[in-house]
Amino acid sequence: MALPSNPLLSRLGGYPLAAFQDLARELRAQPEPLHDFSIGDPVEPTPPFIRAALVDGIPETSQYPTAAGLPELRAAIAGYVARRFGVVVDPDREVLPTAGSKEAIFHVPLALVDPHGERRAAIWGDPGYLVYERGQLFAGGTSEPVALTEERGWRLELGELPTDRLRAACVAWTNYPHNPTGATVDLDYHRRALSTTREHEIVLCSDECYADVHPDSDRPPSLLQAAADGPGRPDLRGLLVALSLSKRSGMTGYRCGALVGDSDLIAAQRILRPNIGTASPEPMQRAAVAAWSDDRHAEQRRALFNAKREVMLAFLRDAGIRVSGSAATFYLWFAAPGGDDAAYAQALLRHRIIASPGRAFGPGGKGWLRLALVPSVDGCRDAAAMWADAIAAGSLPGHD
């Protein structure tokens, strides 16, 4: 019997980075040291006060969480936005807690896309986070990737796209600091993007889950700040910003994120989401309240990521391996020595170092690799030493 199947599943296949998770599990079962820079899943413990809030938040009687989230959580998210970006938002109308940013990004198009309409495309940057495309396709839309280049600083300049591409789009995704390249943009970039999308009546979604992972000297701006130019409340028409506690607070397994933006877009998500059933359990929301309300732990984590960054940047520089982007996030983006990212990733595996080939993030990533700064600082030093020894022995090339 031929079972029914969504053709998208066979067309898209599994999520590319899931294979690295499976590989890492296999290699960890072996006795030799493993240096896993593949998946952005930090190994540092979640701060104790967040874990305590989770435990203390377990109710005596378990009940369904609401799609709108706890009022205390919406208030905590709004408070974070005010502290971090200097922007005042309404916690009841312009904030929506989510079960992580990936889930939110995937489901946003379900409330935006008319599968039978003329404007069904999602614009996004390639290389990039494939969920922008996949959520749009599963919602009945189409994908319109835009090739990003090193020469242009890995920036998606919406205003430079042909008019016909803009007229076919219902949503555009920007992502700065950028995964996988670590590139950043200034506030004028967000202003240009917002001007373009409003001119062409496109919803502008900004994925800012790495907003708090950056060198201390350079705090990345938010699209929310571009919407807040001038006195008074910000003009959030036609925009959504996705935020996350995964990297900021070491809460990847808690699945806690948020959408902030246009009250009408938030209202549409509140209608949509009870149909899906993605609301975070209340204990997770209590933990998220604690995390969004505290900035000190995020500063401490940032300092740790920056220490790892310095170790690996120094190694790549000394090895003659060209680094691009890598100005923020906890990713480093480097040109594949020899030019073939897949081949170099395979060569690194022989030395028990796992890096992600750039093609896992779209065709625009071919020839590049991404390092996620997951190992400890000492783990980064050990990996760099092993890598350097392999280059010195001639078993790995040391430049592109």
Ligand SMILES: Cc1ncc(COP(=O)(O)O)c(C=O)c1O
Contents of the next structure:
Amino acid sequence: MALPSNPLLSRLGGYPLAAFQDLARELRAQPEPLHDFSIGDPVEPTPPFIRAALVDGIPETSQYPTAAGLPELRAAIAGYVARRFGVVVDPDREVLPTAGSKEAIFHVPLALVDPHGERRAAIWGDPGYLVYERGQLFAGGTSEPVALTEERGWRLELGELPTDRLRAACVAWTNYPHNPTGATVDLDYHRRALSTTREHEIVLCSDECYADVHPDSDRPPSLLQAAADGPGRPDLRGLLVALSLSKRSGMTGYRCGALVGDSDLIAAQRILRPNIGTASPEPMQRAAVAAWSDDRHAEQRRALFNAKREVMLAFLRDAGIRVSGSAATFYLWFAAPGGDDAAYAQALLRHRIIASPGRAFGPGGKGWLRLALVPSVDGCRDAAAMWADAIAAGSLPGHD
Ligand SMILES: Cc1ncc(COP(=O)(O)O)c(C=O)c1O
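Can I have the other form now, the form predicted in complex with this ligand, not the form predicted alone?
Entire complex below, previous chain first.
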């Protein structure tokens, strides 16, 4: 019997590098040490005070969470936005807790796309986080990836796109600090993007889940700051910012994030989301209140990632491997020695080092590789030493 199925599942479902993934899985199952830089899910423990807030938040009777989230959580998110970006938002109308930022990114287009309308496209940068495209397609829209380049600092410059491409779009996604390249932008970038999307009546969504993972000297700005340029309250028309505790607080498993922005767009999400039922369970929301209300633990995590970044950056530079972007996030982005990212990733696997080939993030990533700074500082040192030995022994391609 041929069961009905959405053709998008077979089109998008498979991972483009199945053979690479199979080999990586095999290596993970073996007892020998493995240096796994492939998955953006760090292993440092979640701070104890956050875990305690979760446990304390378990009620005697657990009932359905609401789509609007706990008022205390909305207030804690608004408090974070005020401290981190200096922007005052209304916790009841301009803030919406979400179950991590991924589901929020996936669901945003469901409230934006008219599947029969003329403006159905999502603009996003390639290489990039593929969920921008996937949410749009499942919502009945279309995808307009824009190739990012090293020459342009991996920036998606919306104002440089031809007018017909802008006119076909209902939403544009920016993501700085950027996955996979680690590139950052300044406040002027956000101002330019917002002015373009407002001129063309496009919703501008800024995915800022790495806003708190950066070197001490370089604090990435938010789109929210670009909206707060004048005196008084910010003008949040036509924009949404996606935030997350996953990277900031080591809470990937808690599924806690937020959308902040235009009150009409937030209201539309509030109408949409009870249909889906994705709100974080309330004990998780209590843990999230604790995490959004504290900055010290985020600073400590930042210091740890900075130490790992320094170890791996020093190694890559000493090895003569070209690094690009890599200004923030816990990713390093480097040009494949020899030019072929898939071949280089495959060769590293033989030395029990797993790095992601850039093409896993879209065709624009070809020729590059991403290292996620997941191993410990000592693990990074060990991996760097092994990698250097392999280069010296001539067993990695492209180092002549
Ligand atoms: C660019 C980007 N956006 C969003 C997410 C989703 O994060 P979460 O759902 O854990 O908040 C990730 C996760 O790796 C990401 O890299």
